[in-house]
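The chain below stands alone and is given as C-alpha cells, in the form predicted alone.
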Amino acid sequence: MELDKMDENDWKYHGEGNKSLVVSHGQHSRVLRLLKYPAENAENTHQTAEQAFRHIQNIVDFNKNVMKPLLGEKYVHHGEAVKLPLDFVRQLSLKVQQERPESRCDKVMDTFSGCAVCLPNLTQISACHIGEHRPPLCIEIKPKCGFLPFSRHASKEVKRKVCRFCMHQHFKLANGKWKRMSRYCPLDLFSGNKQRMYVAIKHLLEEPQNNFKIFKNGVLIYSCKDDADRQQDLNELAQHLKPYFFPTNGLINGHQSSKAVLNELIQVIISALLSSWDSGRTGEPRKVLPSEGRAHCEASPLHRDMLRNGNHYLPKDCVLSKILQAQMLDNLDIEGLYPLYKRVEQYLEEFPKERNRLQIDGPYNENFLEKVKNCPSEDDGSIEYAVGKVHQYRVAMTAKDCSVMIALAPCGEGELLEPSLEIQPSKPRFTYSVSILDLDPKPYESIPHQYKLDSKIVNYYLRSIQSKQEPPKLNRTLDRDREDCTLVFHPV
C-alpha cells in the first residue's frame, strides 16, 4: 500500500468484533484491522500515536512469535503494524458508520492514533483461478471451548459435566444478550466424530449468534439478525450456495432442496476441519490425538446412544486439534490460576520493577514463548512457577476465543491439485484454505473478571437447571392433601 496516496472509497466495511473493526479494500486481497474505544469517553481514553502503535505492534508479535509456533505455520497470519494518514482514518470512520451495526456502535474508531493492522483477506483464496462466475466462499467459526476442565481446583461438579458454552447460554439469554438459546455445542465440533460435528454446524447454522458467518466474495452473506426468521434465512443461504453444489440441477425449490444444499455445505466444512496439511503427502497413516476427559457434554442435545458410543478422535495436525492443545494449557482452570495471579500480584507489589522481566505486558517474543512451553508442571512456591501458569492461562483464552477462516473456491474441470489442497474429489471440486485468526493477547488484568465470571456463570445455571427440575411448591402440597382428603358435610 502506498500510505500516501490511500482512499477512503477503496475500502469497505467487512465486520467489527468487541475490540477493532475490520474494513476490506476493493481490488487488492488486503485488509485493515482498526481498534475502537468505548464512546462515551473516547476523547479521554485515546493513547498517543507511540502508545497505540507500541499495542498494535504487540498484537502482532504475540501472533508472530506465540500463537504461530503453537498453532501451525500454516495456520497464523500474523499481519504487520501500519501507521495510516490521519485524514484518511478519520474519513473512513465517517464512511462505514452507517453500515455498522447498531448493536455495536457504543464503541467508536481510533481516530487518534492512524495505527492498524494490516493483514490478508482471509475471506479470499489464491491458491486456485477462479472461474465459471463462482466467487470464492469463506465460513467463520468462533469454535470456543472444546474440552471439559479436568482440574481437581474446579469446585462445583457440573463444571466436569456441561460446558462452559453451553452453562454460558442461560446466563446471556437471562442478561438480554441473545433472543434465542443456541443448541451448538464445542464438544460436540472437537469430538472428530463426524456425525457429532454435523449435529454441531447444523446448529450453528440455526442459531449462528456471533460464532458462524458466510462470506461470497468477501461479502457477509450470513450471520446473526435480531428477530430474523430463521429459515427464510437458511433458504436465502441455500439459494446462494446451489450453483457451487448442484451446479446442474436447475432451480431449487422447497425446503427438501435447501436441506440438501446445507447438507453439502456441512460435509464440506467437516472435511476442512478434519483436513490434515500432511495428510495427503505421506504414505503414513495419520496420527490422532485422542480428547482427553470426559468425552462429551451432558448439555449437548444429542442422543446419548451417539456420545458413548462414538470414536473421539481428532487428526493430529488438523486445525481443531492445534486449537484445542493451546486451550489445554489452561490445566488448572480459572479456580486455580487466580490464587497464582495473586501471588504475582503481591510479588510486583513489593517488586514493581520485576514487571518487565517477567513478561507480564510482553515483549511477546522467543523468551515468552519459552516461559508457556517450559512452565514446571508442580508447584514450587516461585514466582517463576506463577508467571508460567499466568501466560500459559492467557494463551488458552486466545485460544478459546478464536476463529477459524475456511476459503473454498471451486476448480475448474482440468485444474491439478495436490490432494492435501483438494476437497471432495468425486464431487464438486474445491480448492480450500484454513486460517485461524483473532489471536490477539488476552491482557493479564483481566484474570480477576474472568474469575468472577466464572462463579456467575456457573451458579446462574444452577440455579436456572434447579428451578426446572422442581415442581412448584403449590403442586406439591395439593398432591399430599389430595392423597388424604375426606369431605365432611355440616347441615346449613
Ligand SMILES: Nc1ncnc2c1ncn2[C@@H]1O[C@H](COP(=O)(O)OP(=O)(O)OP(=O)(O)O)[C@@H](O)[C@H]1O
The other form holds:
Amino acid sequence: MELDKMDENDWKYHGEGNKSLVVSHGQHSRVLRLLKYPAENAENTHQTAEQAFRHIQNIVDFNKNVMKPLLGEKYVHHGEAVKLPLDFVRQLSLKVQQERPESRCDKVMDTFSGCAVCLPNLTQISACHIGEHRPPLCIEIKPKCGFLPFSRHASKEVKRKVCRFCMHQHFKLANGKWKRMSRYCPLDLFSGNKQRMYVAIKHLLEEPQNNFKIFKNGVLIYSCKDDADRQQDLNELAQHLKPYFFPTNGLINGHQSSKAVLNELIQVIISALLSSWDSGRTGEPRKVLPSEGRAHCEASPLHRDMLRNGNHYLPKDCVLSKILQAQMLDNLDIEGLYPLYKRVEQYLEEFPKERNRLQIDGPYNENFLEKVKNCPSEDDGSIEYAVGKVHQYRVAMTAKDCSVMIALAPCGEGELLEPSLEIQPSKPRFTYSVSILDLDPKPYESIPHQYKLDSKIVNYYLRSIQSKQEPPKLNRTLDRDREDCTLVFHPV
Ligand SMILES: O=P(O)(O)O[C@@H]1[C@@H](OP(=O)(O)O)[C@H](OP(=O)(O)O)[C@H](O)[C@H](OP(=O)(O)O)[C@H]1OP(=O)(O)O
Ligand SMILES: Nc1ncnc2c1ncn2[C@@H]1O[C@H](COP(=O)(O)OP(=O)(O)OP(=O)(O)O)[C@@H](O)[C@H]1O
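Okay, that one was the form predicted alone. Can I see the form predicted in complex with this ligand too?
The complete assembly is shown below, putting the previous chain first.
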C-alpha cells in the first residue's frame, strides 16, 4: 500500500462500532480502522497531529505488547499505525457516509488527523483448493463476559446468579437500544459443553443484536435488523450457506432444509471455537478446570437437565479459553476495584508526576504487561497494588468487549491444508482461521462510569423482575414455552 497514492475509490465501507469505522480495500486483503468522535465536538478535539498519532500508536502497542502475549500470538493481529493523506481521508468520509447505519451517525469519522490503523482483513482467507469457486465465509461473534463475579465485594446476591449480559438486556430494552430481547447467554457459549454452546449460537442467530455477523467474500450478509422478519432472514441465510454444507444436494426448499443448513453452520462454529492447535499435536485436548463463577446463569433459557449434564471444560488454548482467562483478571468486581481506583486518584492528586511512572495512560510496553502479570495477590495498602489491579481490570474490560472472527474456506477432496475442520468424515471440510479483534485499551477515566453503570444494570434488573413478581428462572421458563413459535434447532 503506497500511502502517497491513496485513492478513495479503492476502498469501501466495511463496518463500524462505537469508536471506529472500518473500510476495506477492493483488491488487497487489508482494512483501515479510523477513529470516530461525537459529532458535536469533532472539530474541537484539540488534538495535535502528533497527539492523534500517539493515540493510534498506543492502540497498536496495547494490542501488540499486552493483549497479544495474553491471548496468544496466533489470534491477535496488532496492525500498524499509518498516516494517510488528509485529502484521501476527507473523500473517503464523504464516500462512506451514505452506507453508515443511522444509529451510528451520532459520531463522525476523524478527518482531521489522517491517522489510522492498517490491519489484515480478517474476513478473508484464501481458498485452499485451486478452482474452488465458493468464496470464504466469516462469522463474527462478540461473546461478552463469560463468568459470574466470584468476588466477595459483589454486594448483590443476584450478581452471583445472573450474568451481566442477561441483566443488561432488560436495561437495553428499556432504553430503546434494542427492540427485542436476546436469549443468548455468554455463560453457555463459554461453557465448553457442546449442547449449551449449540443453544447459545442458535440464540445469536435468532437475535444477532451487535453480537453476531456473517460475511461472505468479505461482504456482510447477516446481522442485526430491527424490523426484520427473522424466519425469512434465516431462510435467506440458509440459501447463501447451502452450497458450503450440502454442495451436491440440489435446490434447498422449506423450513426443514434451512434448519439442516444452519445446524451444520453451528457445528462448524463450535468446532472452530473449541479448536486448539496444541491438541492437534498431542491428540488429547489439554483441559482447564472449570473455575469459580462459571457454573451457569439463572436467566439462561436452558433446561436444567442440560445444565446438570456433567462438567465440561474449555480446551486450554482455544480462543474462548484465552479470552475467558483475560476477562477473569477482573477478580475483584467493579465494586472491589472502585476503592482502589480512588486510592490511585488520591495518590495522583498528591504526586501528579507519578502518573508516567505508574503508566496510567501507557506506554503499553513490556513493563505494563509485567505490572498486569505480577500484581501482588493480597492488598498490602500500596499504590503498586492499587495500580496493578486497575491495570488488570482494564485488560479484563477489553477482553469482555472484544470480538472473535472465524474465517472459513471450503476445501476440495484431498486438499486438506492445516489447520482444517472436519465435522464428520462424510461432511465438507474447511480450512479456517480464528482471530480476535477490537482489543483497544479502555480508558482509565471510564472506571467511575463502569461503577455507576454496574449498579444501574443490577438495580434495573431487580426492579423489572420484581415488577413481574416472578423469580428470574420462571421468567425465562415462560420464554422457553414460547420457543415453539420461533426457530427450533435440534441440539447435537
Ligand atoms: O459496557 P457494555 O458492556 O455495554 O459494552 C459497551 C458496548 O456495548 P454492548 O453492551 O456490547 O452493546 C459498546 O458496543 P456498541 O456501541 O453498543 O455496539 C462498545 O463496545 C463499548 O466500548 P467503547 O466504549 O466503544 O470502547 C462498550 O463499553 P465498555 O464497557 O466495554 O467500555
Ligand atoms: N481487521 C478486520 N478485518 C475485518 N473486519 C474488521 C476488522 N476490524 C474490524 N472489522 C469490522 O469492523 C467492525 C467495527 O470494528 P471494531 O469492532 O473494531 O469497532 P469499535 O468501534 O472499536 O467497536 P466497539 O463498538 O466494540 O467499540 C467489526 O465489528 C468488524 O465487523
